[in-house]
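Consider the single chain below, provided in structure tokens and representing the form predicted alone.
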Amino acid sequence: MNGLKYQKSIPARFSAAAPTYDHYAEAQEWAACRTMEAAEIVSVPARILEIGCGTGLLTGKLADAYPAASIEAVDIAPGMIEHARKSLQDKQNLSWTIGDICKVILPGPFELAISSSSFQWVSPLGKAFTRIRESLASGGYLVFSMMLKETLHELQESRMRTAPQKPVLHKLPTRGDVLGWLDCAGYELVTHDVVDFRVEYDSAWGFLKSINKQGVTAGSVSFSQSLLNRVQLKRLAIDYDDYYSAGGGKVYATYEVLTAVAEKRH
């Protein structure tokens, strides 16, 4: 799969992943809380744009916390958008739009851009960082939460142990890559954290089935010229049991996850 093929995957995976994206999504859960508290430092916003929506995770959240507000949500996977526009029915003050951040017309300008777990899949995220910002008011705010390079490294560690002749092409930014891009795009950031959050799951098998029940396996952590076949999954699989137990026969991943607000720069 060539850079460009891999591109056009992520819409529709994601869209494919979008009837059980909830249930397995207990890191993005994690991280959309933690954006809404990090939004709080923003005066009540009258627009506000959400970026990579998703099945609405976030949407929710933020229709319930600002319902005076008009909400511009976007996605660039055409599945997530119809879950989360089905579920959101009963939400008015809602728009959806279907399209690639840095591609689609803004109707801003927006007191506030808000982003929880997408921002990772974006590239280049330093050019939708500055589209971002030409959307926003004066004085507007960007709050999000994503994903950096460390985010399921153990999964990456035993696939290097497992299929070394298949390594994973494509690595997650790390947190002074985002920053500089920020800064590049014309933000002042105002505060900023990185926190490791791990989940639990039954079994590495277990685990595997989550992230490709999430549409993870689109994405820069798994992204490889070829695909593993039966045997080399099984390989992993006893290895990710050996190396990342939990205890109890459970097996554990790490999410690292920066979450940053940043304002418009005068």
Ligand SMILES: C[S@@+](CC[C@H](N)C(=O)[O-])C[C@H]1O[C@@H](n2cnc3c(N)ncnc32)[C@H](O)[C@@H]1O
Given for the second form:
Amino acid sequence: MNGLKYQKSIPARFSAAAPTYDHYAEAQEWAACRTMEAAEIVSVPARILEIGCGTGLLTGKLADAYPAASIEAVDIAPGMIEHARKSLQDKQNLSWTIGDICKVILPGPFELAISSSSFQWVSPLGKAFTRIRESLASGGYLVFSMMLKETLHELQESRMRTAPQKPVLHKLPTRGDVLGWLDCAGYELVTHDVVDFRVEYDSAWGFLKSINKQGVTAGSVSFSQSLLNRVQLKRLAIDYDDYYSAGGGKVYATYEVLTAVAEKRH
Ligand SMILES: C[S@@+](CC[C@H](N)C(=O)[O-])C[C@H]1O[C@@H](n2cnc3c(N)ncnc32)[C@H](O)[C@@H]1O
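Let's compare: the form predicted alone is above, so bring in the form predicted together with the ligand.
Shown next: the complete complex, the earlier chain at its head.
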């Protein structure tokens, strides 16, 4: 996404986070449930494409909800796919592809393409929308949840106060960006909403550890010219505890989550 040398690539970062991801993925679990609810608009699909399956959080729900469907799960991180494959080995209707959704060959046609908590990592997202559309059957749907620009804004603000010389460079897309890309890629928006989902953590250090274990650290929410050093991290943790207290020693962080249903335009 931005070629800075010290940063691990997206596949490397998520592969490394695979063993710890599920334990810390509270916001993603919530988003996966919302995505499943949104998908109820689609009458039982026979072929499903899942984009950015990760450890299989959404994949397992899909396999249970649509036991007769064949589900193609794609992810760019080999470690994530390996983890998902192992934990869902009892499900018969899953096949797995390692690769970038902007590049892999998608068999199709799918009645449903679905994704949860992944599109914020995909770049360029407009191109991915076009490729997914090409793999959809006539009248097929794209249903997804993804994190938007205000996600973890508390962390970005705290970082600006404590290390202003290392500002965040990369920002997640806005609702307007995403809806515009959908339109350009040839979808009709059926429904969408944006919800601020708040998660509480035991402390700022607990929060920082949690996002690290989810593979988020140094990602789009914290892209900068250089990583924070230990002293700066310590300052940030004190600032965060101070500004974003949820009471009882806890802190909070907000995830701005877009859930959308879009239909392939004729
Ligand atoms: C935060 S995880 C979400 C995983 C899962 N959907 C969930 O709800 O927990 C994001 C996933 O998107 C994958 N990903 C990022 N960019 C991708 C791309 N261009 N193509 C396919 N997968 C991608 C990552 O490897 C990672 O496993």
